[in-house]
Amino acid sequence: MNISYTSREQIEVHRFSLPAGILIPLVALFLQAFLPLRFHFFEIFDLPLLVTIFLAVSRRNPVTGLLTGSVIGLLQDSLTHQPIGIYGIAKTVVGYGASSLGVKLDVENSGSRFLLVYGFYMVHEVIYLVVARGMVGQNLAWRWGHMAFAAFANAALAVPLFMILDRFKQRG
């Protein structure tokens, strides 16, 4: 009888079916593009970022997280009037970081999910501002109070959203 050791990282790695892996980000991008037009308060949320974080921590593969973040970010860039690549760069870094950190943390816990999203929202915004100001030359203001509130709102939305998206996970 052979006994093999399976580490925690190997047990909790998840994958998604091809339709779910494509449709979840597309629905998030669609909602992000059109909901703020009708409901202005929705501008504070960044659904593509939340989906990037969810997929990255679920898959626990830094390369996959990096690619997921870059594709979602570039698609989001294509739907805005901003230069192509700003969201792409920010979400690439977040995807890589979230998947790398997901290997080390319990990402099934609501509290850790809240803190994870809060932190990565702030990282995303700082990277976005640095790239937009430094590389593109946009004149954006550093609104820390607004960013902290938006990070809190996104983290609060992420907890129930991640519970819904958990239904699409498959064992890897």
Contents of the next structure:
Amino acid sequence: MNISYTSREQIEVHRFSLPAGILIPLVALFLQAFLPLRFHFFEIFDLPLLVTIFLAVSRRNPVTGLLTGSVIGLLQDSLTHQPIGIYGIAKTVVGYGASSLGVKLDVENSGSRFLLVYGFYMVHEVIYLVVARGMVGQNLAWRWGHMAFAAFANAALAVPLFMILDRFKQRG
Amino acid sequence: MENLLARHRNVTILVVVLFAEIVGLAVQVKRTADTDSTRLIRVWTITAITPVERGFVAVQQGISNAWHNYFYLRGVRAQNRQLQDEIEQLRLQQVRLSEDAGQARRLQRLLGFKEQFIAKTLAAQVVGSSGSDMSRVVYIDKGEGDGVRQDMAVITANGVVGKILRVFPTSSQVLLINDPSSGVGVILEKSRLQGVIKGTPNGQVVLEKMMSDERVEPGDQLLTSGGDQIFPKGLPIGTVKSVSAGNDVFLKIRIKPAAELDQLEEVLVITQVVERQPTAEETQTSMRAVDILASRLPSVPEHTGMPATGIPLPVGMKPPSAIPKEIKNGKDVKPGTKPVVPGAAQTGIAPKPRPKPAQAQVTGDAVRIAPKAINGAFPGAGSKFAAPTGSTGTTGTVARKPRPPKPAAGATEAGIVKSKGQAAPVTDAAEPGGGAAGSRAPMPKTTVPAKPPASVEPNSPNSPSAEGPQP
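Show the other one: the form predicted in complex with the partner chain, since we just had the form predicted on its own.
Every component of the complex follows; first up is the chain already shown.
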């Protein structure tokens, strides 16, 4: 028997319309590629990751979550000059983890969303660095301070962003 | 077994997807060593995103241009005055630099050097980035159809930006010099030491493999060495920001890139580099040194006219006979600074005192030149970077187009400057033998001397101005 920290009544499974399900990740990818050119500080944010987490916890389906994370990650990889799959692997794991956690926890309030994004950002970065260093042979340094700050910034952005994205939810 | 898989369906799918991604990644990593092929998903993504980015850039620029050109004009008049003053100063500096350029070219010819000329450039707009601080690449709106090819150098008027990494039908991926996977062969302008600059994971640029007993100081300028066969020699690449002892025998040198890598808007792709020796005509021409200099600046469009010397001039440049030459009471010249007369250097004649300190202000109106392009394109006598005619489609921020020719009233073919109230002797820096090695330190066979200090010491025997025109 699964132990849940919320009652079943509290857990709502949401779905998204097909245009929203496709356009939200694409817009996130576009903004991620475009905004850092004009606003350099925006490089610290990872909009595709935030969208992955949001879609995963909303759908609460691990398979859908990992597949969504995989597709978004692969598309994000294709914008870089590195081998395709590093972001893909990291976001697959995050998508799976977020959707699995969404089944067990109430992730509708702002505090839990903040903590969720903070934690998954760290997980994402660790997986990315492990794969990039271990498999691709990149000389990336562990920058824990930067990582913690970036996680905080992303978590702070996630709270209002998720509120906006909540409007696209449809009750499943 | 089936029960087990069904019970752990989610985990099984996760493992399968991860396994597939890891295998795909491993295949790419292995292939990268052989041939770096472009994945189809990459082409699709770029092809889908780039047009949208291009549209956004166009709209943003339209709004920005409308605002700055029609509404926000505060301080434009003051800025215009300041720029006019700067132009006058730069014209004087140009004459001095042309002296070095002329001498370097003569020596190169004597030594059989081959120069790298930037024959063609292509202006492009930066429309996107990778969006990740792990991958420092940008996308430009010119692709295979525009003649862009892999490994072409990308520059701005300030300096080197990077190189073309991947080419797509309508866009290209540019690897910036601050990416950890990039590397550029460089040479220190003063000491002529060679090294390699690389990017770091946090987006900085460092100069590597410089022994700790070498003398490198903050502020030293770095130029491309040309050794990497991608960047033509002599392009400005940055300035030494800090020097400290590294962990091993090498120095830890941080570089401030000359190009603003965080604020790229327009760039130039060097689509054609020609390697050839300076011809006799180029070193013996009666063209002014300023003309030679100007003809090598990037973005000067092609010109069909031929001057008397037979050497084509860029559009907007007047033949020597049509260029006004005079000296006015310039305010930008230090007392004691004299107009340049390179030909006198060869004779070894000691500089004679002038009755009055020459207050020179060159008013020749040959070509309007972007100040950064001057400094960037001709960082020193050793520079072999030259961008002649044929540059296509440059934009205002990269280099300025030449002003249309004005009727030259009272112009003479002889020289570029007249002293105060009277004609000056010929001051053609490109004249054979002018300013030759007699008055300068001999150069090693494979190097050429660095440029002289900007401020010319009056009456110095090595100074180009020391042999000024006699009243």
